[in-house]
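Take a look at this single chain, the form predicted alone, given in structure tokens.
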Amino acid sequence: MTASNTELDIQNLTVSFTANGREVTAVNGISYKLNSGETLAVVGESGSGKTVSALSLLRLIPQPPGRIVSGKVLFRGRDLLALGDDALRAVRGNDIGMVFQEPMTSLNPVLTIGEQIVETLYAHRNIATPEAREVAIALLRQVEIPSPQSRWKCYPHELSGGQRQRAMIAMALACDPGILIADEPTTALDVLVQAQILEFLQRVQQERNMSVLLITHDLGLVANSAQRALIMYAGEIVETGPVRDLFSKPRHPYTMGLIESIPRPGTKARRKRFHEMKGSVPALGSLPSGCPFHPRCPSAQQKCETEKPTLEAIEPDRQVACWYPND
């Protein structure tokens, strides 16, 4: 990809949190680009830093205890981390929309769904109340909420989980953003609703040529919707590449472990023992020396325990942070 079609350029982003008087690093010097019209997935277990990194792009982490230590987030040439509050508010929800992980806590419980969509329109558009109401109803219809003329008057608790998530997506799309950040957009939804929401997002992306940054732990979601992926572990990117290549030839042992942990239907899969990675993501304040993955890695050697690998290009469009990448 050339620089001309880069929508977001994240450079050396580092984020820390202070707890009990101690500062720990949650995101450690990550860099990547989101290109025009593509879906880029950021993948990792809970505690890997993927959500913190996404919230930091729009300075949405609580400060304090959070702190953006260093880095740049270039959106069409402007550094979002250097903008004033008013300028940044003009970007949030207008140029960059966000679907948060848990709609029940992200939506205002004392405002109707329609009021919250209209509020977004008022913030970024010079629009009259009757027109804003019609736009809100049209958005609810677009995200396939049944009976939008009546549902727009509902409060969040009166909607199902899937409908709340659709309402969040409608709010995020209200001002026709060029970028949509979707943080675990199908978590806690049943499989049918997940598929419907995923299909809808893909359709909207194609219609609007929108860029999507998909934050997820679900590799099945990645396989069906993203073109490229970043694999995060302990606050760092450990592997990047086209999704097709990552699935067919994972190079980092962590990526391989995630892929092997996906349940697969079929007779042979039922007979085979379910693969499970030992251990868990280390606490931010007690990272191991050397490679942070080495205590869980089946291929770890002595060098992995003492020397930390850096993210290096191993082939075109592929990077990996591993001393002994899988062949």
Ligand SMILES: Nc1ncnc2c1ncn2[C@@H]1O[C@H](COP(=O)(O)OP(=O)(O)O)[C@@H](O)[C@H]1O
The other form holds:
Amino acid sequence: MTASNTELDIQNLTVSFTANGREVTAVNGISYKLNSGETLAVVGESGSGKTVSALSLLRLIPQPPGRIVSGKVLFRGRDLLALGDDALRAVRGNDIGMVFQEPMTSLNPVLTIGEQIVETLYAHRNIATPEAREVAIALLRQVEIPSPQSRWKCYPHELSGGQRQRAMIAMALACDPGILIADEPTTALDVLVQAQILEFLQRVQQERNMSVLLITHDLGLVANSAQRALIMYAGEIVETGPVRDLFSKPRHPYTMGLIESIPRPGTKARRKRFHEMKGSVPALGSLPSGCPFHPRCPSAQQKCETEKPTLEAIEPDRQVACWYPND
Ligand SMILES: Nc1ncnc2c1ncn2[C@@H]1O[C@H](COP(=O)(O)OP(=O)(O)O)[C@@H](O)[C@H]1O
Ligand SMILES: [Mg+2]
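Here we have the form predicted alone; I need the corresponding form predicted in complex with the ligand.
Zooming out: every chain and molecule, the one shown earlier first.
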């Protein structure tokens, strides 16, 4: 793959938090590339460092208690982590749009949806009021909010959860960013609406040839909505690859566990998971020795308790951090 195909090049990103005088590492030396026109999923259980790593790309973590310890985030040859505040503000929204999990906390409750989109346009573009209004309505139409002429006068609480999420996406798309970071964009929604929004995101991604970083705890969502995925565990990447290959041949036992815990059709009614993974992501302050996954791993051996595996390429476009990967 040529260098010009890379939209974002994240190198060795490490982020820590200080609590009670103690600094713990939330994201530990992750490196990956987001390629032009692809949807790359970042997958892992809650607490694995997905949000912190995504917010850090645009220096949006609260500092302190957060701290970007090291790393580079290269965008068009510039390191976003070293950019001045004004230059970085221009990149946010303009070049890189963001959609978050909770639209109620990210939308302003006292402004109508239309007003908020117009404000975003004013903030980033030299645009006159009548035109901004037209652009906003066109955006609401594009995100498939019904009767946008009247909906644009609605306050966030007057919309359904799915429509609020679509409004958030409209706002993120307002300045036609080349990159969209979507952090659990459908988690609060029911399964049907989730599927509609992800389908919609895929369509927009193709129409605009955007690059999308799709963050989710639900590997099941990824199958139809991303081309490649990174699997994160305890602040590190443990496996990467094309989504197709991750599903057909997971190499890391954690990825296998995630696949097995995807609810199957038919079992949903009883709210039963096919195979719940035992244990949970370890607390940052007390990571186990060796491989951080070893206490939960069905194939752990003695070496895993003492020596930490690093992420290694095992095939072109495929990496795994495991001493005994599945084959
Ligand atoms: N503001 C904060 N202060 C202290 N610790 C934080 C803060 N934000 C996140 N963390 C810690 O960073 C770790 C990763 O969190 P996060 O990136 O939100 O996980 P995920 O998005 O994968 O669920 C968690 O252990 C969390 O406690
Ligand atoms: Mg998160």
